[in-house]
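Let's start with one chain on its own, the form predicted alone, as structure tokens.
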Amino acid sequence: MEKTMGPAGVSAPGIRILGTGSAAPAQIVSNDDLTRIVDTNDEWIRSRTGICERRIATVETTRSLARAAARAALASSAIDPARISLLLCATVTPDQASPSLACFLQRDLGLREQMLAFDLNAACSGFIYALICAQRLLDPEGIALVVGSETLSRRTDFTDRNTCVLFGDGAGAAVLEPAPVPFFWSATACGDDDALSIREHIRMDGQAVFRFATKALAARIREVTEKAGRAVAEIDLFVCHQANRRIITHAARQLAVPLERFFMNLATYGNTSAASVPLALDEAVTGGRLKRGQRVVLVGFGGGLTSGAVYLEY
């Protein structure tokens, strides 16, 4: 199998995405709906974030959303679930601390017991970190299922107008196999516990997060494309964490890349943390925006403060 070089100079196989899936709660909460709860308005939210509505879990759980997204990804991959040997779940809102979401999914999906299954918390960078872990942990003949699932609404303070307009619930998943294709990654963590945190509720310093995100997004894209030996202009599609339209627009301007190459669905879902990138990836695939053989960069940034990007060929 052909090898690619990771950022530390360690040879490793690439990964191929075999299938994707996503899930979201049934209840839609519009910006106008939020005006009945806090002092805000639709124009204020749209102009500052690009968000028009979000999905809020009522009967759904982090587990049920993850299960639905995982089943959709398995169906689209046409892989026998018995072949899954690695299950990673990225989440900051598990339904309980232990057993892990991954262990529940292993049982719910009827996967074999001889496997690694665990949760990963890197906030909104979680799915990116999980892809990197999957690439490093997969056996040559193994298949990985990587899931990002969140019910952030259960950690949202709906009296805080600065945060309650931002977040929503959802899940996304991808099925991966080792493949002789390019895969490169870049990641950071700076140990900041003040800018964005979740204790009882989500707390965020909006200006600090915005400054971090605008720098991190462009920096990770530059780093990972350089490692891949590609110019930024050669990338067919960028799938970024869906936090704020202004952040993505700023990055496109910094990189001199047309905004049309940045997939966005945040208007519909808001910020879904670790579910954001895989949910957007699935919609990019099913909507025909990402086709086989195209070059894609996936990017996340969030609490920690963490950031990460992967380059791969779909």
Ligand code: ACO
Given for the second form:
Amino acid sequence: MEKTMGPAGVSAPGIRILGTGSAAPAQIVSNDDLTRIVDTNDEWIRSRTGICERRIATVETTRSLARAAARAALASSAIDPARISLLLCATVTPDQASPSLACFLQRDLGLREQMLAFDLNAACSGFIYALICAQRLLDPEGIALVVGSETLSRRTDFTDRNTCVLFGDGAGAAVLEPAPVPFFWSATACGDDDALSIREHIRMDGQAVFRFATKALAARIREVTEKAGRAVAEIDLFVCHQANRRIITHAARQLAVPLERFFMNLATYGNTSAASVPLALDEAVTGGRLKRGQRVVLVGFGGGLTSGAVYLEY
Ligand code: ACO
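Next block: the form predicted in complex with this ligand, after the form predicted alone:
What follows is the entire complex, opening with the chain shown before.
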């Protein structure tokens, strides 16, 4: 299930994160709220996943969440939106197949038309794949806006306790420029719809995904840090896909890294798929956990099955 693909993922120039932003629906749904829908309980959900509550869209859409996160990222970057030349949106829950979420954002944000704007589906690894694409597609003078946005609740079967307790809605975004800074990446893809699929609803073999995720997380982190010529112990912060506290704890133990170096906000958002890494990244920045000059590894894993990691110096 876990296969490594080339190319090597050593890239120059790298990309610098100029600003980040995030957004989440107003409605908070607690574990106790879910006990009124399915046969579950707060203790089971917390102890098996670390999730306490999640945000569920009511009036919000994948597009409105993406727009809010993108606006926040543009504001924090202090970049003139007219300079954006590449717009990538990672999502498995676009509001519609076409026009793409990226095209809608181009219009909503009043961005210029001379640009490349498209959606990308790599499930929960989507934001990582999008960062890698941005680094490879950006012109030397270009600026990229990369967004992860999801309303997974629209694909959640609220009669299935195996899945409905895990997922939530949200969005995150980052504004990037090419820069002579280190950037390394590693990614995998392996077709497997037995472990996880999204057709009308999300269906998942939790234990198969758990086994894949723990291996992929540690492997991708080892690969990118090695490419960067760093020891895992030299990384200041790991921002991983926020699926399950136990998956992250397992990886921290395998890598012999203190758990405190792994940023976590899954307790309040649950698993927001492609939105999870940029949402966590934004909270790490705004909460002062990630500071300029620090070494950070961002990691995603999920449906596909896919996984990916990037090494950056923030
Ligand atoms: N409340 C109470 N009991 C539950 C619930 C629930 N919400 N869900 C399942 N159970 C029961 C099961 O029915 C089972 O009962 P049984 O023993 O009587 O049959 C028991 O709990 C144990 O079920 P398991 O599936 O073995 O539980 P496990 O310890 O594996 O935890 C979990 C399940 C949390 C899903 C775990 O396997 C996991 O985290 N997997 C990874 C999932 C993941 O990360 N997915 C996201 C990545 S991909 C993406 O993001 C799209």
